[in-house]
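For reference, the chain that follows is the form predicted on its own, supplied as structure tokens.
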Amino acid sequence: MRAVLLTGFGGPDQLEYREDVPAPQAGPGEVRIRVAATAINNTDIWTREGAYGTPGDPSGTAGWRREPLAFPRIQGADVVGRIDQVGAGVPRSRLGERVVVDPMLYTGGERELVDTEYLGSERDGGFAEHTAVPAENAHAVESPLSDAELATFPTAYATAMRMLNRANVGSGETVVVTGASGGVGSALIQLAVLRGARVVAVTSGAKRERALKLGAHEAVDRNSPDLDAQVGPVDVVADVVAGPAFPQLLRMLAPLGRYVVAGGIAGPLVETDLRTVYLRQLQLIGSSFGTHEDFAQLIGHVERGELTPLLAGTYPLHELREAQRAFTAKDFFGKLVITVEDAA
């Protein structure tokens, strides 16, 4: 089959397009999917770069579990396609089913989520013609959206759902969303609005109007020198950026406010005055990938047509290097997607 192999940690040159990769087979309890579309995530870039550090060395090279990664690996977590093979124990009636894949490959409760395998990281993913996953991770979906549009949802929206659930965001609360033009940020806007929250989007001036059209009640320039005074006080900060703005983000929280973080695009190593945390009795909440329950909740929103897919562009499989370069440039709003059927 055609696939793009990640051959080691490093730059886009570590991605190798090939047409002679053995196709996976569905094992017991698994299904094989003929991939139609797979979205690109920050995790793909950070995994390729080995940018997660190790427990003893923040600058160390490792995968997202902060462990060595096995190469070659086929990346791509956000898979949409149709089941074309079922393993033992899976009903043949599932053949031909249109599915969206939950990329978190764990069993048990949410504690297991922390050490889970992730599709495209510990197991081959969707930057290929076929991928195989546990049958329960392949969610049948009824939707008029295109395959590429559906592929914009899995990781970004499940991550956003997890953040809002972890922070227990409720109706009437004010939520600040950083990185509002990215995949998780734009998902946070939509999902928080669905809960009845008031959303303040932090983004570039050029992308302000897009955030407002998506449902944000207010949008502020991320480069404002007095960001905390301009925005606060608020109930929740949902952050994927961190970096130098971290102290400001904490200062904009009202007493008993919650800060939930699922990324550090602007820098993962931060400093703050801990007196801000304990004197104002703030909660600092770590969050990463969504649980299976979060994903099922997300699929419900998708099937009811309650979410807007933000498809910024598509690339054929053999142009994955170029697509990842475009992704890191961040000159778009929403998600970039690889459409496998267009590969040549």
Second form
2 protein chains.
Amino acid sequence: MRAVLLTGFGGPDQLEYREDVPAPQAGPGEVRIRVAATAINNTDIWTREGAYGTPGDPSGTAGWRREPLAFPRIQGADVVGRIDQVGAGVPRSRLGERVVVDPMLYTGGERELVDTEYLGSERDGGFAEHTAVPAENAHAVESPLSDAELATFPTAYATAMRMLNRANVGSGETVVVTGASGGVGSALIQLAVLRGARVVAVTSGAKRERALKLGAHEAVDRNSPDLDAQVGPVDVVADVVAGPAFPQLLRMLAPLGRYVVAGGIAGPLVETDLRTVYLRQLQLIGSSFGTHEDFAQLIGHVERGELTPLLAGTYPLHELREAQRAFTAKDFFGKLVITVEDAA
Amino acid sequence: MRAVLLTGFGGPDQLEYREDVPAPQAGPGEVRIRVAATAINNTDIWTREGAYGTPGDPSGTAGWRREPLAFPRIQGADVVGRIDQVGAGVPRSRLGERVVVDPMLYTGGERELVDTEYLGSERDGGFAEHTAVPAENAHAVESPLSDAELATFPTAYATAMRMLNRANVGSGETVVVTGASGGVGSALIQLAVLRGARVVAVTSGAKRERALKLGAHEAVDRNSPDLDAQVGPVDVVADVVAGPAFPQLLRMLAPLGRYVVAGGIAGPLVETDLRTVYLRQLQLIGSSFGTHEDFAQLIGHVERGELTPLLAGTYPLHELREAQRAFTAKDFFGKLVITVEDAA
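Other form of same protein, the form predicted together with another copy of the chain, not the form predicted on its own:
What follows is the entire complex, opening with the chain shown before.
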């Protein structure tokens, strides 16, 4: 089959497009999917770069589990397609089913989520014509959205859902969302609005209008020098950016405020004044990916048509390098998606 | 009356012993206490030094509310004594009552606690012959312990109680306690053991035996280079030390682990690798002082004789400077207490 192999940690040149890759087979309890569309996530980039550091060495090279990765690897977590093979124990009635894949490969509760495998990282994913996953990870979905539109949801929205659930965001609370133009950021806006929160989006000048259209009640420029004075005090900050803005984000919080973080695009090493944390009795909450329950909650929203897909562009499979380059340049709002066209 | 006045931010020389200070009067709803003993806390030192920084300037001079303080001020939060005057609305039957004072001066819930006033900081405290407080802050106590022993409890144990409550420490969980020889640290050991947790105390060599005697199941040397490998993974770290050990403390945590902090004796400015926080899905919880509910829970433990007071030494009122110097040198286990002898 056609697929893009990641051959080692490094730049986009580590991605190799091939037409002779053996197709996976559905093992017991698994289904194989004929891939239609697979979205790009920050995790793909960081995994390719090995940018997670090791527990003892912030600059060490490792996958998101902070362990070595097996190469070659087919990346791609956010898969939409149709089941074209079922393994032992999976009803044949599922053949042909249109599915969105929950990319978190674990069994159990949130404790097990922390050490989960992730599709396209510890197991081959969707930058290929076929991928195989546990049958329960393939969610049948009824939706008028296109395959590429559906592919915008899995990782970003499940991550955002878990962030809001971890921070216990309730109706009437004010939530600051950073990186509002990105996948998780735009998901946070929509999901927070759905639960009745007041949303303040932090993004760069030109993208503010988009954030407001998505439902944010206010959109502020991330480069404002007095960001914290302009915004706070708020109940929750939901952050995937971190970096130099981190101290400002903490200062925005009202007493007992919660800061929930699932990424650090602008730099994960931050200086914290613990006096701000303990005197204001703040909480900093780490969140990563989403549980199967978060994902099921997400599929419910999708099927009820409550979420607007933000498809910023599509690329054919053999242009994955270019797509990852464009993704890294961040000059778009929403998600970039690889569409896996039929073989000629 | 005799009292020690804090005349401004600075060193011990800012403390002035006087014999001509007007005694306070019990206002409406208040009681006045004839002080018998008042313990010394880190807060006294930091307040004297103005060491809390301002929100925008980590090295700015301010009290714990990060605002200017009114001088002269009588410090001293942990007061034990007898009620010798009641204000309007307080039953005369309380005259003569032996009381331990809850030093948190607020009305409401945990939201109001964050902006509370603190006895000896925003209002004159117990380094004096008399102090006046709201009647409901003066808790009658039945106990065979001495006044100085009772004075070891209020701030340290209420702070520790809230830390454990904020981190929701449950039976069977493992809790690492830093600064185990200090007031809050030794309180954490005793209170965590009381709720059925397994306690690992982190302290310096010579003080380890004391921690074990207090009930810690294990005591490790804070200077071990591989502290985190030696200890983890644990459910909770309860910290009042922070500083250079902070990254190690985070690495000790099991997935979903909680780090709760109420102070940073070794330095409150810490570098955090947010990847450790979000990939392990940790929580960092700020905690400060204790609610009235935490304090009532504490008095229950005291009256049931479940806590061992750790009275490391007493000083007469006119030697408060020396006592604060000894407190800062940290060459003791437990609490130093000022005893207010009768006037000649």
